[in-house]
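Only one chain is shown below, in C-alpha cells, and it's the form predicted alone.
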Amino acid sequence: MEAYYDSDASLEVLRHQTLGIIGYGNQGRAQALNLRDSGLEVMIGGLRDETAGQAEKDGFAVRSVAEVAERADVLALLIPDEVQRQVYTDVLSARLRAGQTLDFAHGYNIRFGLIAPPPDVDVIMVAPRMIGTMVRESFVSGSGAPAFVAVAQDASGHALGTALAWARGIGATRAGVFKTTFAQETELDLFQEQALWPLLCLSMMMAYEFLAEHGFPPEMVALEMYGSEEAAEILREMARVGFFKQMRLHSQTSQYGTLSRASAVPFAKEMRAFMENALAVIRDGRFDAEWRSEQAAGYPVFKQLRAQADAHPLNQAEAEMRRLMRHPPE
C-alpha cells in the first residue's frame, strides 16, 4: 500500500487556489480550521444555520452553496452523505467547470454512482480516519489524523497532488496517507458499521442483560464494561503498540482467559457467514438501495431502531453509574 507523508506533498499546489467547503459540521470545521492555520485560504458554503453561526465565529464569511460552487478552484462536500446527493443535483451539477477539483471525505456516492461529476472535473478523496474533532485536536497538537486518499477521475493529470497537498493542509501527512479506491474505502467504512460494529454492540448487550439477570448491580456492569474507560484505553493501545502486545499491559491471568477462550468460542463460523452476506449486500448495492429506500420513506425503521436503543436498560445503569462517579450525563 502507498504511503505519502509531509515530504510528498507541497501546500503550494493549493496555495494561489480558492478553497471551498461546503458544510461546517464536524469535518467541515475541522478541515476549515486546519487549512486556514496551514496558510491557505478557505470559503465555507452552507445554509443560514447554527453551523454556520459557528463559522463566523470562528472567522470565515459564510456565503451560499452556489457562490463557493462558482467561485472554488477545489470544492469539498464535508455534508453527510443523503445530503451530499441533493446539493449536488439541486446547485452543483449546473455550475462545476472544466478544471475544478471536486473533494470528498467519503467515497460512498461515488461508488454507488449517485453523483456522477463531469468528466473534465478531477474527483479525490482525502478521508480521514478521525472523527473532526479528533482532526483538530491532533493537527493543534502537533501530530495528525491518518486518512486515505484516492482519484476517481484526473481529468488535469495533477489530482493527486492536489489531494495530497489537501492532506498536507489538515495535517493528514504528518501521520501518514494511504493510497486506496473509492470503492475499497467505502465497502470499508461500511463494513466496519455494519458486520464488526454490530457484532461488538450485540455482545455487550447480550453481557449486560445476561449479568444483570445474574444478580450483578447493573451500574456495576456497566462500569466494568466501559464507563471506567478501561475499553477504551485497551483500544487506543491496540493502536499504539500493537492488538495482541497490548495484552502485555494486562495480567497474565487476563491474557490466558481471553486467549484461551476465543479460540473456544463455539459460533466462529456463523459469524464467518454472517460477515460474508454483509459484504456482499454492500458490494452488490442491495445495502445502499436499502439506505435510500429507507430515507424516501422518511426513515422509519430508522426511527424505530433509535427508539429501541434509547428505551434499553443500559441507559439508565449508566446514568447511575455516573451519578455514583459524580459525573452526572450531558
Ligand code: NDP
Second form
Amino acid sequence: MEAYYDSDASLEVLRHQTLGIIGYGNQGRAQALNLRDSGLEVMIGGLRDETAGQAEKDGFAVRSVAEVAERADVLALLIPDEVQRQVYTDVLSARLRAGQTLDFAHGYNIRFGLIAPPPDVDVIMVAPRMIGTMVRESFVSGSGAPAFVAVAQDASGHALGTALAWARGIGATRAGVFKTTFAQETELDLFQEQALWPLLCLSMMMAYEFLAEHGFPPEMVALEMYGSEEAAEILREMARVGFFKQMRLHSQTSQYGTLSRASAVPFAKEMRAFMENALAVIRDGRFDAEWRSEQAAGYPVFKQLRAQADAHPLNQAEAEMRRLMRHPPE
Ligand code: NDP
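Mind pulling up the form predicted in complex with the named molecule next to the form predicted alone we just looked at?
Next comes the full complex, this chain leading.
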C-alpha cells in the first residue's frame, strides 16, 4: 500500500483555492476547524439550520449550498451518505464546473454509482479512519488521524496532489495516509459493519443471554464482557503492540484458553460462508438496493431492529452495572 506523510503533501496546492464544505456534523466540523488551523480558508454550506448555528459560533460564515457549490474550487460533501445523492441531484449537479474537485469522506455514493460527476471534475476521497471528534482531538494534540485517499476521476492530472493537500490540512498526513480506491474503501467498511461486527455483536448478546440463564448476575456479565473497559483496552493493545502479542499481557491460562478454543471453533466454515456471502451481497449491489428501498419506505425494518435492541435485557443489566460503579465509563 502506498503511504504518504507530511513531506509528500503540500498545503500550497490549496492555498489559493476556495475550499467549501457542505455539512457541519461529525466530519464537517472537525475537518473545517483543522483546515482553518492549518491556515486555509473554508466556506461552509448549510442545508438546514441545526448545525449552521454551531458553524457560526465557531466563526465560519455559513452560506447556501448552492453558493458554496458555485464558488468552491474544492468542494467536500460531508453530509450523511444517505442524503448525498439527493443534494447532489437537487443542488450540485447543475452547478459543478470544469476544473472543480469533489471530495468525499467515504466512497459509497461513487462506488455504487449513485452520484456520477461530470468527467471534467476531479473526484477524490479523503476518508479519516476515526470519528470526527477524534479527527479534531488528534489534530489539536499534534498526532492526527490516519486516512485513506483515493482518486476516482483525475480530469486535472493533479487530483492526488489535491487529496494529499486536503489530508495534510486535516492533519491526516501526520499519522499516515494510505492510497486505495473508492471501491476498496467502501467494501472494506461495509464488510466490517456487515460481517465482522454482526459476529461480535451476536457472540456478546448470546453470551449474555446464556450466562444470565445460567444464574450469573446480569450486571456482572455486562461488567465482565465490556463494562470494565478491559475489552476496549484489549482492542487498543491490539493496535499498539499486536493482535497476538497483546495476549502476553494476560495470564497464561487466558492465553491458552483463547488460543486453544479459537482454533477449535466447530463452525469456522459456516463463519467463512457468512463472510463470503456478506462480501458478495455488498459487491453485487444487493445491499445497496436493500438499504435504498429501506430508506424509501421510511426505515420500517431498521426501526424495528432498533426497537428490539432498545428492549434487550442487556440495557437494564448495564444500567444496573453503571449504578453500582463508582466511576462508570464516561
Ligand atoms: P453527519 O451525520 O454528522 O452530518 C451532519 C451534517 O449533515 C449536518 O450539517 C446536517 O445539517 C447535514 N444533514 C443531515 N441530514 C441532512 C439532510 N437530509 N439534508 C441536508 N443536510 C443534512 O455526517 P458525518 O460527518 O457522520 O458523515 C459525513 C461523511 O463522512 C459521510 O460520507 C460519512 O460516511 C463520512 N465519515 C464519517 C465519519 C464519522 O465520524 N461519522 C468517519 C469517516 C467518514 P443539519 O444539522 O442542519 O441537519
